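Just one chain is shown here, as structure tokens, and it is the form predicted on its own.
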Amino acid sequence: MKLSNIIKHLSYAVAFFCSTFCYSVSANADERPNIIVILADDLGYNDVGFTNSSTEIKTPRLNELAENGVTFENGYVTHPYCGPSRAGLLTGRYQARFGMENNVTYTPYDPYMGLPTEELTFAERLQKVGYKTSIFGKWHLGGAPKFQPNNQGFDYFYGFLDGGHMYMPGQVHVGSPDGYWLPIVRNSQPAEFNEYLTTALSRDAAQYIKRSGNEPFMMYLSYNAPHAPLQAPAETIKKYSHIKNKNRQIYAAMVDEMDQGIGMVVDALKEKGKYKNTLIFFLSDNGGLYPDSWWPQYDWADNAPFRHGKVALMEGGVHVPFIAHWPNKIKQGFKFDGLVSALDIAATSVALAKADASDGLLEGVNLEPYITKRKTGTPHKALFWRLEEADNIWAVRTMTGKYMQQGLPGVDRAYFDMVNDPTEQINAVDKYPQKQAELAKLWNEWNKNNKENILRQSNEYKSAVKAFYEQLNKEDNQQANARKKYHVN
């Protein structure tokens, strides 16, 4: 056979092999979606465009995600303030199941002050099936090494361990006892940021996407914005100079900067070719600050049309802006009015990643059939809340009613008709005794499986630590005085 014919036949063979191999690789390619969970901090329900088209605050990037995705009109978190809410979201379990109903105090030396390590985050579940996992921003689930993100399911961490942080570069005090002032962390090492913190977190997240390989990834973009302290770039604050309330001016700028940061992440997905097969969730960890009696000076967020805000079990505290966006599966934006919980993020992610949930611990619902319109109705029959283990502060909500008790002005024990009064304006307690009894039965059944709180509230914890050292110092002084009696010249 001539050399030219040999080369020709070899070329055919190579072409056949390549086409077969490439088809095989393509057919077996990992088509599981990337998953990004974006969590705002203390965001008012009425302070984004997709819940209030007339809001003063500009959120075009979030609005775009909502317009092309699903807006959960009855989206809830499991707790009305930071730490417990995040514990529920990340584990996919009600935090009362493992006794974590108080904010974690930042203390790197306490081996008990954090998310119990026997609890699996859904990041850990996804890690086991090949997902690359990352977190950017606020952790607030323990400062001791065993509680930190890299030991709780995250391959990569760029952020801070406490419940908040100063936003401006240069506001760092090495060795500060207050985590707000400490250097931020990249994995287990001190890191830096040389721009507004929200922007720095967003930029690092965008760069992470641009570096990503073929493996699917799960990203938790956990902003501290717009949580206090109120700080934002001067130029962005100027955009809101028409707002009379100076605090709200800064708050609006913080939300604006967060929206811009989300845009950076979305743009990175598009640049990397991963936009269409990435499922993005966006929500807040609880309602915005409302000037209740315990913090009357906090007057910058807007939770309308709901009453109260952060710390309250009223709708203003637990009913949050909540959307999902996934171009490959959601072809047209729509609104969904079934009961949706932050717990569902873990359940949905685990299902889509084909990760193991055989332990039966996840309490959320896989939302994929709902967001693809293969299923209608409500994912949850009822949602539940319990505040700081005290059984006299509780709430249960179904599609038709809400029964609750909390010592809020004009509330205390209350029943609300959630069909005709979804903003809880009229307390109809005891007017519907049978409906109340049904809700009470649901809550009591749920509460049977809860655990007493294992953590002190942050301020209480700090007071106890202070008292411990004061007592220790007192005893040392007493011993020193006693030794003086035996002084010999």
Contents of the next structure:
Protein chains: 2
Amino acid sequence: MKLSNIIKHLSYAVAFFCSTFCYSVSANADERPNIIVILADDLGYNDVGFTNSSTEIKTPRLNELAENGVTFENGYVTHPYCGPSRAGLLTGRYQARFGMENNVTYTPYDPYMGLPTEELTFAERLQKVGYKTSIFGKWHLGGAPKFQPNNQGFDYFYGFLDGGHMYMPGQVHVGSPDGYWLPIVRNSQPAEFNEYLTTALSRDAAQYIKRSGNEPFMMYLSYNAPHAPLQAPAETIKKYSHIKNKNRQIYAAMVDEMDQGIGMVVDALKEKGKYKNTLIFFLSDNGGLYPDSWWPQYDWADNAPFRHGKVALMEGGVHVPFIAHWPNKIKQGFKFDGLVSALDIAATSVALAKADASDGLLEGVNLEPYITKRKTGTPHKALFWRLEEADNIWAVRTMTGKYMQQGLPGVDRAYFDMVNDPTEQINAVDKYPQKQAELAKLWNEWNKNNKENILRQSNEYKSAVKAFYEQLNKEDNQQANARKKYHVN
Amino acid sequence: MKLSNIIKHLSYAVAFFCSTFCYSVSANADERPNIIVILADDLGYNDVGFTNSSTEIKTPRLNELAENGVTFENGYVTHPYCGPSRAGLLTGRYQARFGMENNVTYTPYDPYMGLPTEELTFAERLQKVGYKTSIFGKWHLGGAPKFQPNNQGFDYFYGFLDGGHMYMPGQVHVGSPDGYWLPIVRNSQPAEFNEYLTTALSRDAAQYIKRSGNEPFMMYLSYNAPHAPLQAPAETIKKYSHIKNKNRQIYAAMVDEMDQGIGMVVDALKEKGKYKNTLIFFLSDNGGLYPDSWWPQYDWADNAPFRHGKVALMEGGVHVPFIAHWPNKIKQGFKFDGLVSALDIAATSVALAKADASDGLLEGVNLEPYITKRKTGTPHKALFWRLEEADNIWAVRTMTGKYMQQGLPGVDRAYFDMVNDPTEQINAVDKYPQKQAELAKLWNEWNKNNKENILRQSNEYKSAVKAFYEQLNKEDNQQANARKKYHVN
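Cool, the form predicted on its own is there; where's the form predicted together with a further copy of the same chain?
Entire complex below, previous chain first.
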């Protein structure tokens, strides 16, 4: 048995003990908060009201949460795109620790294509101490049964397994090879999908809250909005007809619908009397799309004041809108400028749930002391990024500086003074050799415990699968052609 | 453009002309019959009332159809198991003509794993001359979108794509790699599955009939019953508690439920006033399971008086319960002993529908003259079989003799006198060299136009897919391990 498995089994034992005894004796006095993690998909930094001085896209419900909560002004995800970012968020570990630096390709047949089951999601940790755990929306961490949410810590699943889905009711095809078209699922059963998907996910989440009992719950509301395909109800698009860019009109409507959906969830909390003791996190899984060379036509998101977007390690790719809201503990809204990571969501949740973290694997910081103002400063000394699937692409930032490498126009290897130039306008590479060396050292130390990436890119993966079937068919035909025609005597 | 494609396009043109003009001018006078093909799956020859002197399993509705219709006492399928047998039935061509001598494995990803789209199903032929075409139940001719029923001639599909399905309501799993567990589908949408599957299929077929308009329809009611898994409602199993073999109790209940379902369809025809002008065929896709060496535990079906069963080319594998029922044309039930093939269903249907068969590809015989007693004798001089995926396994029979080869206990190469020994008790190989030589010649002539099998067995296919993913993962890990750990300077 591998060490990680032993640890896993020990932690099960501890958790079983705890879930059986620790809370059953004091069920009525359970004051542990509910936790809701709302994740947007490819949302631009500047496309919500609370980060934006302009008011182009209407997000009144999110703005209200931000006003009464904590706005993390330096909130980051661990990867500039979907799958790895979600793996980091859900495990509370840098995904490079387990070699997952690429998107998972949806397939029910590949037992290697998913978040390794040896890794614990924080849903698994919370489940063991009596939390009801649920996911609504996008999974994107594996299609084979063992990788599906119900086997990775979630009691309840309403959503889809692939990295995205068509948004309009009826846009499904049971026999589709493309996960975007598969039926919406409730646990393993096909589920209703009779309205705009963002609304359907929100409605189901709100109903889940209304049905909830006395046990605390953890909810992962994983919108695919505003990820492509660009689809939104016509009447919502009309609200944004003043925007010139037609794509951005639809995109704005998608964000608007998400905000309305979040409103449904918040209203359900209020109705159920669970508003005050629910900690809500909201963030995006990465920056909005930016018309970089690899997708010049994707021009609808706005990551201002940051440069570039999804897939880039510049701020536009990893510095995301990020808030926390918890009326019981945050009496007055404020902005927080310490370095906060998506990893901290697992660490905070596990701490608040009094779940087991004795395996020492969690890499985030419990934010509770910061959001209750008992503690100031930065939760993280440094944050790290790595994209090993292409040429070496990496970044490290502290409160004062950022050192990175990525083949972007005018960037390549770069150093940015994050105090005076937080939007990365001036590449000061090699101008502060000492600071640069310190950052390099931090990164190298962090990197020591990483596993090299084992997931190939989706297009490469799909090409390999296609080539395999072609080869199989070719072999079968060759064999058929080579066979001597039988003659009956 | 290949010749077959040119033919296909020409036939489209002819059919378009015909569907547009031939019937639209005389829509009210359309006297072409509706056609229903009811296919059982792995049904034993002796497990319906109309072939059986005993009455162990109750099939009153089928018996009634047989009494008032034609019972084909020498009715055969073209293959002793599911996929190829269905390919023959639906195309009206020996499936060896297009190299399909094996079961199709369900996968939405393989664009080669299905009934070749160049082949025309007779549903496609009928669709072009104004028939409404529908399939209820098992497809088993390809999972990739281009192979699905809606793309192979069927307007309407309620059922499943794989070679079988779980029977009990709720036994589905959207993300399953196993087609037996996928949602029941209506065309491309997930569909209700709230009752015993055989009943659900029957109910939907009956409703389809009740909804039908003036156009004639062709319906393919493709039960998976009584194919494994052995599952039936408890109360129906109770009816058969006198049967000692527990497996056979369930199997009997599955046949019973199928008979009841057929009753629902017949009642719908009566209710709709379409009973008299509907030609119903009923047959099994192959013989019932027999506990041969390759599955000694499969002991629940009864192919008496014939020997062996599914997968064998002895009568037990290919000689099936087979009837036709058409009140308008068959005024009194009778038994017919000429050689009849599942291929004849397409030929008869195309002839009655006045559909296009000018490509000359259909190999069946129009049975209409025989079932209306205008013609006597045998529709086929000889019938042929071939299983090329293993060692050469073949058979040919005429009205008087059968010559075959298959590695079965005491059989191997065999000649049977079908006049005096129709149940193949005595292997008279090499005793009638002249007759044997005639049969060999017929088979060799028939075989000249066959294409060697290009579909590998499901277990081999699945092993290849598994090995591919293993190899892919191995390569990715090797590449990861070989990668030099990056050092930031």
